[in-house]
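Take a look at this one chain, the form predicted alone, written out in structure tokens.
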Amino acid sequence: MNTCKIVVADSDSKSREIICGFLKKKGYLVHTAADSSSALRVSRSIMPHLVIMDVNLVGGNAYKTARIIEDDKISNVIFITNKLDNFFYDWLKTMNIYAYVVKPLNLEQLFQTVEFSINNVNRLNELKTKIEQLETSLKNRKKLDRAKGIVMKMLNISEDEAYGYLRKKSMDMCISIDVVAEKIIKKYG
């Protein structure tokens, strides 16, 4: 069974019916929402996998309500449209996912579109966190080799013998040795 969470944002409820039986039928959770403000609300309070808005939306623009909710990390929005043209290309262009379905629906494309659009936010955020985890990584690195060059200047020893040195401080305060090194560029560097 399917556990992803979708806002249906469509100010016509009778497309809105129409989509939210579909991707129910498919096994999603799906929440409704008539206007741009209760997709804003309704997105905040159920932070969902993906939000599919028609630009047509009332009670604001469409766009605007979009990029808040993907400025805002709430969740990654594919637009419903009937009109195709260089501004809607040009907005698309500027969204995490560049995504979209055409009115009048073909259900199944909406099914492909959505399945692919929640594959490729979960690959994106997988890499934003094996990114995140090199860049700490290579920070405490920096760290590291600071702190060795310093305790290699203070004591007059070989950057293998700082090494050792570290650890060892590491082991008996029961810190990391990133914490140390850390310490030891606070107090010296």
The other form holds:
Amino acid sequence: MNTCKIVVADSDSKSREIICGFLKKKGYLVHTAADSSSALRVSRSIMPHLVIMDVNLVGGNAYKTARIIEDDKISNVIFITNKLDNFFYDWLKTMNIYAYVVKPLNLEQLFQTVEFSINNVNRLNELKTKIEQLETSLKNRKKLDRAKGIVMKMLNISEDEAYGYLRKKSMDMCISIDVVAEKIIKKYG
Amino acid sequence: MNYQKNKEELLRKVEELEVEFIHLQFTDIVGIMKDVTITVEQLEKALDNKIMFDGSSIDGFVRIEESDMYLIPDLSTFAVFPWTNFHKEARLICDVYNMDGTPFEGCPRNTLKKMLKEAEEMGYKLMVGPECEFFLFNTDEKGNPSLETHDDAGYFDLAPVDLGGDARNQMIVALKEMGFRIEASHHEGAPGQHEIDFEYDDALKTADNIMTFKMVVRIIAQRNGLHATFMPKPKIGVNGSGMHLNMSLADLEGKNVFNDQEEELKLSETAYHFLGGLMKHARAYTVLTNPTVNSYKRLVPGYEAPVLIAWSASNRSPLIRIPAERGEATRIELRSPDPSANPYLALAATLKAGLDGIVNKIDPPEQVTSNIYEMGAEEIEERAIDRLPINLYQALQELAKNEIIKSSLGEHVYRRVVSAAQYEWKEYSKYVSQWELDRYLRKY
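Can I get the form predicted in complex with its partner chain as well, since the one above is the form predicted alone?
Entire complex below, previous chain first.
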């Protein structure tokens, strides 16, 4: 995991330096941001594996900034906080990773949380992609079945013939069979 | 935006999309979008036109003793904000009504609607396509906008990513999801300057679209750590941001009436008269198309913005250009408006100018074929070419003299526009700028 990119967004220059220096020693590629807007700009520029964000980041609400980073699928965020209250825990539940670091910093704890987060995120992302793929193929399958039904009824042919018909159309038109199915459903369905 | 539905259908749609918050939007007289946010539970009440707000808290609306007003949502303007994932948000653009159920005459959207009705009674429908420019600047560590553009910012050292271009693409995606048809988008002349053009539509929809566009651009910029500004001239020495308006009239069947295949320039008599009206009243409506002190710093020679009141079918320098396309795309491009204008009022006033041209058969002066920027003072004088007002104060005086344009606004809006502009000018006149200090502090 040594080539992982991390953005450290903390307005406290001393704490930023400590975290940055420590993570660099651990082999990460670290970029820093001192305010919300630059956290967004840097993150969008380098698409890091993880963003570590202090909840007291200036220049905009840190929670909202973190939400943008996760909503726009730029990266995942773990918070650094000095105030563990209900609001924080409630917000944490809505984030991709349920992990945080407290101030004053324990660097070993920070390292463990970072490693844990990056590894879990990788696994999570793999699963997400798999689910998305499955969902798409299921959707396409349903579409194809519906289009087949329409063709069978219209041309009074068997299911195999209907499939053959759709495949031929797809090859003739140089478009995927799913698109052909979609067009047929739209026009005749 | 592409939803044209009745109340039940809209409620169903909102439930299906799991929308949680609805923004009821309207525009104040100075062109700033205002917003009353309700939860989805209150939507039915809003659709029954029962949502009230305090009109006295809005610039240029009403006095405190007559403050309760109603928001009447236009269902066809329903759109979900595509950038809201966690708690879905949507909006409805509203008209403002008085307590007694009559349209509030200080609501700019009502002003435009009234003007469009006048056009309709003459058998015309105004179609408009805007070209809206804006700047993207970086923000500083406090989140305040700076004048540093992403183009020359240091982040390129990090990675070769065009943050501004990326943000613009996200804006286009969001606008498309909200029902816009985007025609073109590109980086403009100045560093950090961008333009996104969307397809023409009827005037009311275009005015709504301009307001929505500005909101989307600002929000997406913010999500990118950038600040979008529609200020007409934010930087000295580079082009300002304009909002050219491509205008055409259609008859009630939707056929373009500016087109005439037989004529030399393939323009109809109606087109010439509309053009004549736009030119005759140009000095008077400028305070509406260019309503800020800063607007007039864009309207100076040398930066592709118009200065002289002239027209041309061939070159881009004068106030009005007739783009080469003909047929249904025949149109007149008014080049002076800037994006600080209230689009409802700017369109109402320019439409009135054009219609007056048609009613009184005003012929435009001869077109200018040479580059007007290179024209000498003598030639300008000889051809009796007038110029646009040089500042907000002059523009205001020009409006005061012109009863036709004043009538397009109605008494209430006119008075508020005047007091807003007067206040602006007074504040500006009091201010001692850096330019003056640099120029005079040592000299005198």
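Superpose the two forms; the largest set of C-alphas matching within 1.5 Å is the rigid core. Residue numbers count along the first chain shown, from 1. Keep in mind it's a predicted model, so treat the numbers as computed, not measured.
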| query | finding |
| --- | --- |
| Core superposition between these two forms, C-alpha change of F22 at least 2 Å | no |
| Did Y163 shift 2 Å or more between these two forms, C-alpha, core superposed | yes |
